[in-house]
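Next up: just one chain, as structure tokens, the form predicted on its own.
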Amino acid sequence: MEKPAKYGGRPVREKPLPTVDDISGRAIGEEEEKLVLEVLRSGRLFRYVGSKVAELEREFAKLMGVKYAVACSSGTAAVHAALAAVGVSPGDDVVTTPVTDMGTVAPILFQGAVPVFADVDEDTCNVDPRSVERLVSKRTAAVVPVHLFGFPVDMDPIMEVAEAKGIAVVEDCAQAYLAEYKGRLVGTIGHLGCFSLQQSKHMTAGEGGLVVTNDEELAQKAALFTDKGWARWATVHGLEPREYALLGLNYRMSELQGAVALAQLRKLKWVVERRRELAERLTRRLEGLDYVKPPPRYSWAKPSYWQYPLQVDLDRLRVSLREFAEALRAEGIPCSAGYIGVPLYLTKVLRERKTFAKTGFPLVDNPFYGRSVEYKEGLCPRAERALKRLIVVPWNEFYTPDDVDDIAEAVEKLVKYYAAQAR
């Protein structure tokens, strides 16, 4: 048997694969460069005199077959706007899961409304309908499902409730580009969809983040938001006083990023593809594998594959959840070990409630709620679990099928090595 290369064998590869990090895994190039240059020949850098983040909007809204997209200046701003559309506020809840990034849950507390987490399906980690609809409450204004790694969310339970109840529902589609549930694509589910620009993403401007929808007010609603609430076309600027007709943020998107992300869109549905394919190519090569779980096999969801988690028998292997990690990271296979973690609500700002600086709201001294909020373990047991015994490969559309199956051969060797070492 093959030692592995943590313990002095010899790695599966010593090449690095290509990483989002860098321009080795990242579609990059002359088409970016041109449209940043006539951004910067133009002097129009600031959105409302220029361009390219209202060209951005349109192709985008197209592309998703919705009729209004909505440029802004992270994924996160995305989430934050979509919720102040929606009207969530102090007093309010908002449902969503514990496994995800903290720009999911940060704008819920921001617009004074309390997190409540549902717990996780154990095969994907994607929140579970069921714990959704448990949870629903009066005080319950939305629901913020999260499509992770790429892979859909089932959507229709959780529509079924939130219209029964008049509850909005923001799709989080930051990891999800182009994914698909029963044929249509997430973020055209719910009321909006956001998406995020963030480096890591399947098409990027560094930061930046959209905001979709069908309906006009909410499009409207989350444009206003992330410009301070600032009604330009209700005002002739220098001679009028200025409109604001909503609190707002500054969350606005520079004609530099709608720029690269211009250029970025129109190779989207390759990266998205080509990611498929490989990862298909993967879960072919591990689905047989005893002690290890690839991304499941629904006839409903068409993921896309942002990153490739893979579930492992950590008990029956006897092996730490850290140690396989790094031993995997020693064959050459860059990894993360359980995602994020913990569950959000284990972090220490939600577990220590350290919101504002002054006080704990809106999880302590909460006049709608008369009690402090508390989160512990325990909260959500599956997907404590889960994260236990996760481990998430980054993916990428420059693998070449050769460093697919190289991931694959350090996976069953290290597989072989701990089973044999269990016995």
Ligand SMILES: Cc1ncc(COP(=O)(O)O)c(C=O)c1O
Second form
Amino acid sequence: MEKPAKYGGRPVREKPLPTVDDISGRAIGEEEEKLVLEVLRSGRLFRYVGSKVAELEREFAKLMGVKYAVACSSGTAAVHAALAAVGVSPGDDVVTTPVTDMGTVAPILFQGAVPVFADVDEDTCNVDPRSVERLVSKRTAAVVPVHLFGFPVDMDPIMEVAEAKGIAVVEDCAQAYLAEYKGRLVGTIGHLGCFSLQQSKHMTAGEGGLVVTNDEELAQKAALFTDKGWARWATVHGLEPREYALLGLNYRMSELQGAVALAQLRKLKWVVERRRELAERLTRRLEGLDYVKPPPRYSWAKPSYWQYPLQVDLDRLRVSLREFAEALRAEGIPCSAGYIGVPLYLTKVLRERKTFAKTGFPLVDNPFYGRSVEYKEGLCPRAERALKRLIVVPWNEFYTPDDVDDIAEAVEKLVKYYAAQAR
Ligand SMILES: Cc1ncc(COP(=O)(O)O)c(C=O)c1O
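Output the form predicted together with the ligand next; the form predicted on its own has already been displayed.
Next comes the full complex, this chain leading.
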């Protein structure tokens, strides 16, 4: 049996894999340069004097098959604008998943609402619709399903509950460009869909966000929210007093970001197709392997693989998650142990209620609840368990089939080694 590199053996590969952190794994080239130069040469760097952000909005809406897209400064801003648009307010609950980025949850708190965490499905780490249904109450203003790692959430039961109770659904698609649920693009199923353009996403402008919807009023409110509530059309001549129609922030996207994002958008289908083909290759290799579970195949799900999640049966292998991840890295395969590590409600900000400086609002002495809100270990047992055996391998459209085979080989090598040790 081959000794793992962590214990002195030869690594499966020495050449670094392409990464989203630099040009080795980012489809950034002449197309982006051309559009950025156009912006620079025009001197129009602000979206309301230029045309690139508006063009991005039009093209993204078309690709998604929706009426409206609103660009903004980040995925967090996109979720915030969407929640503000549907009217999430102090006193409300918003039901979401604890296995996500803080960018899903911070906007809930900034609207003065309480995040209510539903447990997840252990096979996908996506929010479990049955848990959502149990937590929905008269207080619930919105549900925020997150299509984690690009794997679609089972949306039908969530939409059924939401429609029956008149609750808004804001899909967090930061990791799920062009993922499909029953043939429909995620982001177009709920009332609004939110995307991120941060460095690691399927398409990037370094930072940036997009909100999509078919509802004109929601689109207008989201757009106002990203521009300090300024109803620019009411002051079009610059002679009238400004109309600030609602409380908003400056979440605008710049023309430089818009230019990069527009060029990136035109490559998106290729990026997703490549990632899918490569991920299917890895899944085929790992499907029959005992002790590890690749992402499931469901007839209704067409994932877009932001990253590649792998569940490892650590109890049977008698190895810690950290040690397994270190061993995989030593084989030349980058990975993270447990994605965010712990469900979000166990991070300091929520557990210690580090919100709104001195007040802890809306978690401390919530005047609408008549009590405080506490998050404790055990709240979502399946989420807690799932993260403890989750290895996440970065995914990339520039991997070659040989790169994917190296990943498979490294996983197989470690599983065989630890399985033999455990006997
Ligand atoms: C699921 C999810 N939601 C929201 C965000 C927030 O996006 P951003 O970092 O662009 O604010 C991210 C980004 O990491 C994410 O993965």
